[in-house]
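As structure tokens, one chain now follows by itself in the form predicted on its own.
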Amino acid sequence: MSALSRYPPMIKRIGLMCFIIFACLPLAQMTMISFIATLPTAENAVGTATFGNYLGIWTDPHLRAAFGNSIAYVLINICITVPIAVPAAYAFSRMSFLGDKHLFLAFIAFRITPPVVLTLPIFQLFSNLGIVNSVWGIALAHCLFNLPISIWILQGFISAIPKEMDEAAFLDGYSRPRFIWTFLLPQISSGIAVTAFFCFMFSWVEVVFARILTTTNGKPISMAINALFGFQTDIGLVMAVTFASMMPGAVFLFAMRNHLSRGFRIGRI
């Protein structure tokens, strides 16, 4: 018997409930300030009820900006690492070759690694090539680290599909190519979902290469707001920001609820 189990369910819904209330408060709280004028304006005084701080993000040409960059970053690193992780993660899965796992190990050695620690040869590299200070640079930067985690998560879906099925679709004259597209991509669908979720978790977040691979332009949402700091801070835009900020992660979570839902429950993660 647990000891969850001896508790009495009223007491266990009371400490469900609580747990919920102290979880969502800070987000109550961010909302509610979003919507009130922290700073005096010709039209509202402090402490009035207001839509100005959203209205301040669209009349905002960095804000703008910002938003743009950040989904910029999602969308690229999606398509260029799903992609590549999946050809990757197929031969992982079903093909053996000289020092297979330990460069399977070397991919998830590298994601493990501070993406500080990497920062320098990055800039250096991404400085020869002319993509430095651009939505490029850091997009791609993006990709070399979550290529090796993509590789793992669809390396884990490919597993669990049988190896009849490869077979089975060879004899009946299927090229590989054409096999991965008809069959494997339907069968690891959730797979997908989850990786495209981790990927876009990161992008949206990481504030290391935004910081060292932009100076003027390029600069995403997470920077956008670190930037609005100052003598004389605008807490209401800085809360209005942050909660816009999270909307394009609650919508992505909600049309891709069902993958990601059976991804987390029989990948491998």
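Residue numbers count along the first chain shown, from 1. Just so it is clear, the model here is predicted, and its values are computed rather than measured. Superpose the two forms; the largest set of C-alphas matching within 1.5 Å is the rigid core. Compared with the form predicted together with the partner chain:
- Core-superposed comparison between these two forms: the CA of residue 15 exceeds or equals a 2 Å shift.
- Remark: with the core as the superposition reference, the CA shift of residue 113 between these two forms stays below 2 Å.
- Superposed on the core, the two forms barely differ at residue 247: its CA moves less than 2 Å between these two forms.
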The other form holds:
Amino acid sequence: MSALSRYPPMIKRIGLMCFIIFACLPLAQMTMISFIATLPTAENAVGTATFGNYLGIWTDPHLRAAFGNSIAYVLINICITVPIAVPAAYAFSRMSFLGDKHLFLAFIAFRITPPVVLTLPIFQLFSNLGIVNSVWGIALAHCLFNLPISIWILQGFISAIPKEMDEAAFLDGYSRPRFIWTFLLPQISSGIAVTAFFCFMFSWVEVVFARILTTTNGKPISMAINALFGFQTDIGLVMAVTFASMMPGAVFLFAMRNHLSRGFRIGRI
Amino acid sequence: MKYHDNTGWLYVLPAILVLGLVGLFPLITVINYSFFEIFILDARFWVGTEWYAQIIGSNRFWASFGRSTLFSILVLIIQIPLGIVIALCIPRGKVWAGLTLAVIALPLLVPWNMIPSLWLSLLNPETGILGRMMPHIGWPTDWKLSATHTWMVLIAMDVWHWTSLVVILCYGALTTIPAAHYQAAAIDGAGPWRVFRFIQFPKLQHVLLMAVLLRFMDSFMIYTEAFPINAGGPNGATMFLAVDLGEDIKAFNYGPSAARSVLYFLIVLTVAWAFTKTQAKLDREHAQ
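Write the structure block of the form predicted together with the partner chain for the protein whose form predicted on its own appears above.
After this comes the whole thing, all chains and molecules, with the earlier chain placed first.
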């Protein structure tokens, strides 16, 4: 027994290290190439180490605009999703109402519907509404998967709060909406941050909706990277843009690291 | 106990409206299109269920269906156990646990259209870190000609991309286990396997069900990541369901692509239904 209890932690550490190396390997490759000149220029021969790729992002107005677009649509998406998801999560957590199970099934179904199934009608609908080629279209389309997942995460945080708190507030004469606003929101603030992170994560990297909804204008980073591929692709620049595109997420991720898994404690609605 | 209160509908109404606009309404449009032959959207002819008959009757559909199913199964067999094991390996201390989770989650931040590019450059025989090592262990430089090798790359790529989501989910559930349970197990002299089987696994069930749902559906309908690796090749050995649909949409075949979309949505609905049934069953078991 003593031998057993001594060895598992070592095996665990080695296993974890192997997995982390595996997770970082493609990212290491990306980082490496992003610092190498891959197309011959006046200053650099192919293969020399350079910061030129990162300077290239800064000097290219399309790429700068793409970063702006990505940040804009993700923020709009979070601003739509979170305020709508909080009351819905509260209802699923605290009340049982006619058809709640069926509604839950519908939400789950929309979360797992692949975007490619709905691309055509969403493009037509959004053309008629006049929100294609802008950040608004993508922000709205991404609600399809972000809204159900947000409700799920927030519901986990709300269910962790004892029901006695609701009851005490009602006895003091608070209405439900006022209770949510004054008492519940401060309690679930870390939950809201986690929700915002997952909305950010799923929305930032999505490409199917982003591609059909931005043919001429409003291109996000992923589409700007696509536009870099051509007859002579500057793969160093591509990797530098990808690296840069991960930075906002990495900062967000690092800030949220201790709360990340808290939304999934119970894992059910 | 939950209150029975139908005003709950008021609280979910905004969510229903938004999902109605971006989900239900487009879905109804697709169902409508699937019964027509459409040249341009103003000129269309009723063809009934002809497109459905064509798709269901084609070998191509069933071949893609089989490939997608196999891909999903392989992905689940690797990702779910690996996710659990890694979640169990994450250190207990708060500082290290947070850092480890953050590093593990990094692959989730890569734009999806760049994931195949990253793997292709990783496997590049001249400049790739793995590509330069692999020939020494018998990996052919022309791996794109081999279906088995292409499949291995696709699965490695998906495992790399998504296992961290399973890890985050499982770790979240594991943190809810009170330390007293572990102490009780230690007093009883329970080994690691029994601790897992009787203390950790029951806590993981709900989260695992969700992980299986998300991972099954997303891998079953893999689209953006799969195609650029080998363009569905060699000889269509990696043509998956969503790739077929993407081809139809790109060719502006409104009717057939709509029928295909409806068929895929029926699969989605079946899976979601099975998920809620399983979840209800788990609830009953926990209640007993």
